[in-house]
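First comes one chain, alone, set out as structure tokens in the form predicted on its own.
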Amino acid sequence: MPASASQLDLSDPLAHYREQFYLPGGRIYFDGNSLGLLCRAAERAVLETLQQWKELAIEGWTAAEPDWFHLTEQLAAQLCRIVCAPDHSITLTGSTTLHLQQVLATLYCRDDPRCSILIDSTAFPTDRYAVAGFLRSQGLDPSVHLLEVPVDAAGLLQEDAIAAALTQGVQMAVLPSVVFTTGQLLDLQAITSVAAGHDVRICWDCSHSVGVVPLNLSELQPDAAIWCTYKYLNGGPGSVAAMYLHPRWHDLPPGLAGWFGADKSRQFRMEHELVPAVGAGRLQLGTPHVLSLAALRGSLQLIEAAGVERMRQKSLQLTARLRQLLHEHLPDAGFVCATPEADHRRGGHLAIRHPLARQLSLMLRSRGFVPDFREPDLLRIAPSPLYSRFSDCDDLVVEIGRILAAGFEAVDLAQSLVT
């Protein structure tokens, strides 16, 4: 007989991390793939930094512990450990969109006769906008040189279709490690290897994988990777994003240059010519966002302590349970699971299609459950391995059943949904 939710919760080795988070009162949270919750370690780190600012003022750049001047490098080292990346191959500065612009500006070669950049047809809008804008800046027409890999009849990307597209005059590819809509996890190693074989420079958008899917960038060896830190890393709304650059490109000048990308030992010489920092640090731009970095510093402590491998194991168990419960208890409710079933093919959230998904999302929120809705018919459910319980999954499916059995009450369909 399968274990009950209460048995699974009692035996959960990560259960004690739940008390480290501020859980929304009266609600069960399933939207950590959009914004992770605040943890106490992040709160402490921000309060400590505010106190440093209060007491040290400008001296905080050198006298704070840790000092603000090297804070980016400290967090980059933490992230290198979390994603198994070589030393000095990660930096943090600004947003994911800015990082993608930096990767394109740094790695795109104007002298290459292959002008096109490949994305997937379901790419997150910011990736599409950034790539299209970059192509225009190069005097190229996105309608010609922005290529898309289509999804199959099930709405999924197929690696063989991506591999075929990489041969069609493509110089660079920007692809998701986990598709933000369906939660599909791609075969990163296979695609990266094919790209390398065709001398196509590949950048993975890992926003929906870092912190919930183990990555080993030292083995994977993409040319670049970018990700936000406010989802599974719980760094806070708009927290500073991260960027990985393969060591093979560490001698390239940054496509976008800023003074915090300078060699730290000579940054305050205010030289007219940039002397770049070692490794990916040269891709930094302006002054670090110290308060945002402080929150991330605290949250990364929990991530490292919990271990992404253990988090992945629980995440898979949670999403598998959700799928099983929906299948067993609501087989005729009209749900179609958009997320692949196999463990090696899904990320950290479960996506289900339903013609009334928007109304269902609103009804669930009004009853104390917080999922996520995406147009036109997708309900995304993201249990966090650090603060979600197996019983939360059971309670969610029971509530969905109640809503469907009672029929949808009048809801304000114009109500804004947090994305």
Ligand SMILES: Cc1ncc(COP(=O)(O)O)c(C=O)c1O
Second form
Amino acid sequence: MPASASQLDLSDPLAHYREQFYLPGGRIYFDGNSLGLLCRAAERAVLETLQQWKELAIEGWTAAEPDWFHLTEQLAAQLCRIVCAPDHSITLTGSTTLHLQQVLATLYCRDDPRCSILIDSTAFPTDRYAVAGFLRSQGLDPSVHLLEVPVDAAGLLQEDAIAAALTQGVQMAVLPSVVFTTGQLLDLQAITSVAAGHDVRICWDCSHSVGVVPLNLSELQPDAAIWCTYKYLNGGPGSVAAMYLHPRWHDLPPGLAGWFGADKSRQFRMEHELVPAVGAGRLQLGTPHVLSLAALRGSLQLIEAAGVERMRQKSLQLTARLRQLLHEHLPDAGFVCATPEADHRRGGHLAIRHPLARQLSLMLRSRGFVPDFREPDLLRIAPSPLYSRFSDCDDLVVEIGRILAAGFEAVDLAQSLVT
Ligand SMILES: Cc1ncc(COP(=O)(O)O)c(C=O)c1O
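Starting from the form predicted on its own, produce the coordinates for the form predicted in complex with this ligand.
Zooming out: every chain and molecule, the one shown earlier first.
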């Protein structure tokens, strides 16, 4: 007899984290893979920083606790612990998009006769645009040099196909750890090893894995990784992203340079020549976004305390339960699960295809559930291990059943214009 949702909630070792979060208007939130919720620690840290600004003004850069001048380094060290990366191999300076541009500008080598950059056909648009734009900036035609690994008939990426594509004149690859649509988790180790074997520099976009799937970058040894911090890390809307650079590249000059990439001990000498900081710190650009970093500082405390391994265990249980409930209770509803079933191939969200996914998503929102819809027919459901309950999954499936049973006539057309 499978455990009931209330039994699972009662025995959940992470259950107490829920009260640390602001749940929007009592709604049941399944959109943490787009924007994680605000936690009290993040709120406190932002309010503290505002107070510091009020009281210390310019002196906040040195006298605030922690001081703003080294805040990036403090958070980078926290992230190194969270993704098991060597010291000084992570920094935070701008958006994920900007970080990808930085990685490309730093690692791409114009002297290499292999000019192409590999992505996948499901790549998040910004990754595709960034790579295409970068190739153009190098005088190269993206229609020739931006290569794409296609998906298979089930819409999934196959590691073999990626491995095969890594050989054809490819110098760099930018791939997602977890595919933003289907939630497919790739075999990062296998692909990174193949890339290394072909001397292809690989950058993982880990936006959909950091904070929900444990990563060990020291073991994985990719050349670079980028990720946003507003999803499972709950850093807040548009919070400063992170990037990892393998120590083997720490002596390279930054492709994009700025004064906050300087060695901190001499930054204020205002020298004409940039003397870069140690490690990935040299990839920083301008003045840190202190308020944004403050929120992240608060939220990372919770992530470290909860532990990503434990979060992963619960996340897998939640998505497995959702899948099972949909299968058992709505077998004829026309859903196709786009997310692979095996635990080791699944990230933090469950994606289901349905011809009326858009209307379903709107109906759910109007009834207090917040899933997420992606064109043309994908409903993404992301239970977050820090604030979602097993009973939320049960309630969601019951609500989906009710909506399907009632039909879609009630969908307000005006609402359907809102995405
Ligand atoms: C895989 C992936 N990469 C990048 C981004 C966003 O990049 P940025 O933070 O620069 O907007 C997202 C946003 O959802 C994403 O899912």
